[in-house]
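Have a look below at one chain only, the form predicted on its own, in structure tokens format.
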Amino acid sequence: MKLFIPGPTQVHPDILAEMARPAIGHRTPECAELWAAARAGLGRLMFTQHEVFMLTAPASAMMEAAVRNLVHEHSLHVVNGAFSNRWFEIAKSNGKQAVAVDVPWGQGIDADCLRAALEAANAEGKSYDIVTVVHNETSTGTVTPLPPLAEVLQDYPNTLLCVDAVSSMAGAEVRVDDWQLDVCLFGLQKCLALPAGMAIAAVSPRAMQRAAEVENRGWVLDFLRLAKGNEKEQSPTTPSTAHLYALVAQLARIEQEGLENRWRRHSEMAAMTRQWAAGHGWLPFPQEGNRSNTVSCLARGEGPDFVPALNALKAQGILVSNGYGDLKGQTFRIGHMGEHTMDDLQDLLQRFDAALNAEVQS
């Protein structure tokens, strides 16, 4: 099966090699060089000094370890579709006094935005202890600008930037040290193109010292206790060594393609998606300035029916998605992210024209 859904994306087969490797103990001296070679590559991949935790586990852990570490009591979250939603979730089933800042799908968050909403709340008498935001948005392809957001959290220092980049880490420009990203998280099977499994997330010095503070983290999620383990460059708990093994490989091959140049074949991914949705009359489905590099949302528009292509796709072995929960049958979602290169998305679409070419010849 050849994926070009939003993830879980293409592996290398070089990479899958690596997940074959004899297991190793994960207290052993050559288990600590993988977890220091992994942490030293994410860093780089991030552009950040700050801390660096890896968790065998969904993003969604790192989003749910961002509010059991970080919030005292409220939180907000800027929802503009599924997975902003689920984050806004997890904060509420923890217990917190969760606020959601709704925006409609297919658009990112301005800065004036979330300053009248941080207003709002000073005017109540009570302030947020974090803002949690998805810079790419992987239920629309919908992708908001970071470094204005923090700007605007420069006016309100006890209110934490955490940031969701699973569908955007490794495929579209993220630099969290000068985006003052106080929590910065993503999972392997995306951009990174490895097999889903872990979670990853560079967490702030701030952060840290709010973490210090906060009661009932947990256990496995607690920061305190991931860092204690990077001291000794060891998880506090059993990890996945041959994810390590894969994900330093991969971090090698990244660096040797080069991240700007992995940014920029993204980049023309996407704009020959566009074109050629256009061609059929399919729109894109974010607003202008919105539009992801690594996940094209397409909306029906005026365009033939796509379903029927969908489904001879898969019949081919070829998966691309269709819209999510409301959007589907609405919108279909292309996935050009992680190993996928100009050719392999030229081929994809060509074979999509001839699908829909058969269904109006049928």
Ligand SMILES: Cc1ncc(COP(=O)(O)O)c(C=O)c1O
Given for the second form:
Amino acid sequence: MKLFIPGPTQVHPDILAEMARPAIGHRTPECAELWAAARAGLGRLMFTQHEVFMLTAPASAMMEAAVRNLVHEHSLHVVNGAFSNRWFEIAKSNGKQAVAVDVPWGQGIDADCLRAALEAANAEGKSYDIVTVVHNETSTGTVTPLPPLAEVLQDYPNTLLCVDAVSSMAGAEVRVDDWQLDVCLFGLQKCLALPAGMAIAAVSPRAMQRAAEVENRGWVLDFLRLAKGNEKEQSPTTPSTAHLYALVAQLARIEQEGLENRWRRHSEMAAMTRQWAAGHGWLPFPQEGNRSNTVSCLARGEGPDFVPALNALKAQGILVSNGYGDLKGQTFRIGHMGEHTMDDLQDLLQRFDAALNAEVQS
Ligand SMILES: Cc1ncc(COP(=O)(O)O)c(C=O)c1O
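We have the form predicted on its own; now please give the form predicted in complex with this ligand.
Entire complex below, previous chain first.
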């Protein structure tokens, strides 16, 4: 199968080979070396000096970790798609007093809208411990610039900014320290182009301070326990060493390409996809200014039905995603992320066109 879905995505054969290395003991110097190399590389990837945590878990586990470690009682969740809604659901299911601000799907998160929600709470004498936002909503291909949100939070020093960068990290610019992100989390299976299996987060010093004051953080996701492990370059639990080998090798590949080159490649693929879609009468689902460079979500508009072409591609071993949830049949999503090149994308779009033509002629 060739994956043009918005994650998981194609993994380079050299990286797959890294995963086939023999298992090593997780309390050995070899593993500590690997752990340290991964943490250092992740720090460079995220432009951060903050604590970097790694869990053998899905990215959603880090969403839960942010809630368990940083929320005494009240949390605010800006919801503009399925994954931002997941964070809200996670907070509720952990017994927190969670509030959602709903933004229409396809729209970015407006700084004024965030400020209004924080002010409304203030007026009631309430303050939120965290606000959660998804940088790149994979369900709708919608990206939100983060610095304006961080600027709003300057006026609310008790509210920590928690960001899901699952489908943007390594495919689009994210600068954790400059942008004052208290938590920035992601998984491996999107623009990093590794198989799913690890959750990563950078956690700021003030978020660590908060964690030290929050009760019932649990055991597995406890930031303090994870930080203690980092001091020894170890995971408190048994990590997937296959993923660690692959991660260290892939971070080196990414550095070899150069992060800015990698971001540029993603933005060129997004531009090519949008141009191709416009030729068919399909329009970007997200509003202008919030269109993702890593996943294009295209709305049917005046264009032809795309579902038969998706099925024809699947029969050839190529996966492109239908719309998410209620958007199924109305939108489809092309994940141009990770290892994909302009040539790979061109090949996909030509095959897509051939499938559409075959449908017209049948
Ligand atoms: C933006 C976003 N957040 C969170 C997740 C959840 O990731 P995982 O399935 O690794 O928990 C996804 C998965 O697609 C995602 O796209």
